[in-house]
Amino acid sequence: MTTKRLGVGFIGTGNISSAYLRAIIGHDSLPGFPVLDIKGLADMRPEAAQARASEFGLEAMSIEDMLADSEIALIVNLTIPRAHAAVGLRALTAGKHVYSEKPLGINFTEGKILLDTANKAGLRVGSAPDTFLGGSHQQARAVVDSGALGQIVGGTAFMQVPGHEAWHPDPAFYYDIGGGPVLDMGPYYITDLVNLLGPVARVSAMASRLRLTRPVLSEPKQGQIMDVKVDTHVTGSLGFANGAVVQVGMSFDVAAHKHVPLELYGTEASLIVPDPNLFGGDVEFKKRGREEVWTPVPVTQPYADGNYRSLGVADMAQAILDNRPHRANGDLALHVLEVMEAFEVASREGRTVEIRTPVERPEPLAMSLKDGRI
């Protein structure tokens, strides 16, 4: 059981931080990260905070007082993509370590310079997602680690939707610049194949923006125009380092499909990974052959089972206080951010750009439990 615990302050308070808070708080089946002990949450909108703070009987204060405070060593940065960077910066300028939402920064410079920031002044960066650590992606990393796949070819990955503004209730950050589904939902679908696959080597991609405004569909905001700033339907390839190739689509602008989120096709067999923006789901095999059937892989590893939003902080904090690497780290997440903004460039300029950021693939989760620990 954990005996130490790092103090931690939750910068933003919008819809996601409930789902952190309950994660680490415990909630319904979840059994909550102890590790993590919540000395308070901040928003530029003091009332917000407050309104958060009570729901979940914790405190509320200034950003200023949360940099200050001397009890806590982690920031948990979930404000708007937009300013993920400045606040993050703020963070480590304070001397805090800082995990933030996804994405790390809106463009790969930003990004770097926040790790290099953090990299000088001997700091941890850590960014969502953490769904890659859920058990059943696991799993499916485990099946790809056992060789049953044979080599690699490849795979697809699609997330496709109608657009977010039928239920969200302030959407308008989705359609400008620093949204767009690549932005938005990219991060899990590649964060998860660089987890199953190794690093990206290339990317190619086509893009398209048809509609320049959408009608908000959503309360509380039903029937204002939003500006559309970035591509809302992306297709592409990812060429891994290993030499597989992963077709890719994202988009806002898709109705209804029947695409998996991710498949993954080797020589002997092929794999079905659930969708990465969740921790379980299920994970099916198919060896070469006849055969139609498409067999259940049992899912045996931890954290399949709800919303553990919060696994990779609770992670980042016991590698802080054990000196050991963190998992959703802010190399993936940089690396990540380059695939991404080479989406847009490959586009936009018509040629493969080459990924130039090294990552290694995070350590199987099951290498931290063997003592009951994250």
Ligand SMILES: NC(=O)c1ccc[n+]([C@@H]2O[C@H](COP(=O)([O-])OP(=O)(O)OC[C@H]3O[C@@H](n4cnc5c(N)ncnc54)[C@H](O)[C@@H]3O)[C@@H](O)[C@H]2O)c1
The other form holds:
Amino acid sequence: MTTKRLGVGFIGTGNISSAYLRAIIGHDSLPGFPVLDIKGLADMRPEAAQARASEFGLEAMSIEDMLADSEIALIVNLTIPRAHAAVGLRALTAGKHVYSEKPLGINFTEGKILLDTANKAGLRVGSAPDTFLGGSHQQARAVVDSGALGQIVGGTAFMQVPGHEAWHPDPAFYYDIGGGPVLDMGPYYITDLVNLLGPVARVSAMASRLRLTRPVLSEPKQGQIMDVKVDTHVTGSLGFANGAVVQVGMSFDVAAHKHVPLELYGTEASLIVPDPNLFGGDVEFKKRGREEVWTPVPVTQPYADGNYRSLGVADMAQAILDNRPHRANGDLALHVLEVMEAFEVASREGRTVEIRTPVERPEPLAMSLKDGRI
Ligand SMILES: NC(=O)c1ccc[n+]([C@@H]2O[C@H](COP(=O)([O-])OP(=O)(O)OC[C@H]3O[C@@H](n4cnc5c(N)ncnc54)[C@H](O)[C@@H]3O)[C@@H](O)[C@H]2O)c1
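Alt. form predicted together with this ligand, vs. the form predicted on its own above:
Then the entire complex follows, led off by the chain already shown.
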């Protein structure tokens, strides 16, 4: 049983906050994360904080009161991408550790300032995604680390959808600066790839933005016209420091496709890695040869069978209490942000962009771990 707990406050209580709160409090068969002691919820719209607090039996408070509360050590920042850096800096200035939704900032400079500020203050930065800690992705990591693929030569990563305006109640931010398929969904794919393969060394890309406005398709804003300020169809290649080259497709313009989310190709075998936006899913393996059958890899790692969004926060809180590194950390998020920005630079300038930020693969989760413990 976890005995020590860390006081946590949430800023931003929109759509995704309910997934975090459900995973932390626990529901159905999910055990929750008792290490996280939720002291309060805040939002620039106090009514949104109050509504979410009432729903979960928690306390709503103002952002000022939250940042002044000495029992809160860690702020979970679930605001929109454009606000991530400003809200994060404000929390750091108040002496709080920060865990931010992705992306860490809407550009590399924002992310770097956030990390430099935290480092100077002796505080920590964590960032989504934490799905790479999910059981299926940790299982894929174990296969890669076993050497069963041989030398990894490359892979593919595809996230291609018609656009989030079909379901999100307030989707304009997906087409604003800080949005687009790369900054929105790239964190899941690139973080998972870095977890599997190590640092990215260079990026090439081409991108398009064929529709300059798009209508909201979901309620309550159905029919409102959104300006598109970012590229919505992006293709490119990631060259990893280990020599592997991965083809990438990220789009909000694709009606349908049949590519799997992630494939890795080795000299001895290939591996299918499931959707990095989810914690679970099927991992499949096929050896070189004529045999046509892909073998399912049994997923024995924990955190594979539900939405554990907040696992990265729980790991960060436990790491603070135990004085060890946390896995969904700022260095990893900054590296991923540099890679994502490089797609834009490579596409605009027609060149290959070198990636400079160093990163280490986070420690795998222990095979012996049980759901709810971290
Ligand atoms: N919705 C999803 O399924 C989903 C999934 C994974 C990650 N995310 C990420 O989570 C973040 C939030 O997404 P969402 O869908 O919950 O958005 P949302 O628009 O539903 O909610 C964002 C909330 O942040 C508040 N906010 C905005 N700026 C603020 C500021 N400066 N200070 C205080 N509060 C502020 C808004 O009032 C709103 O309540 C985004 O970074 C998004 O990429 C969303």
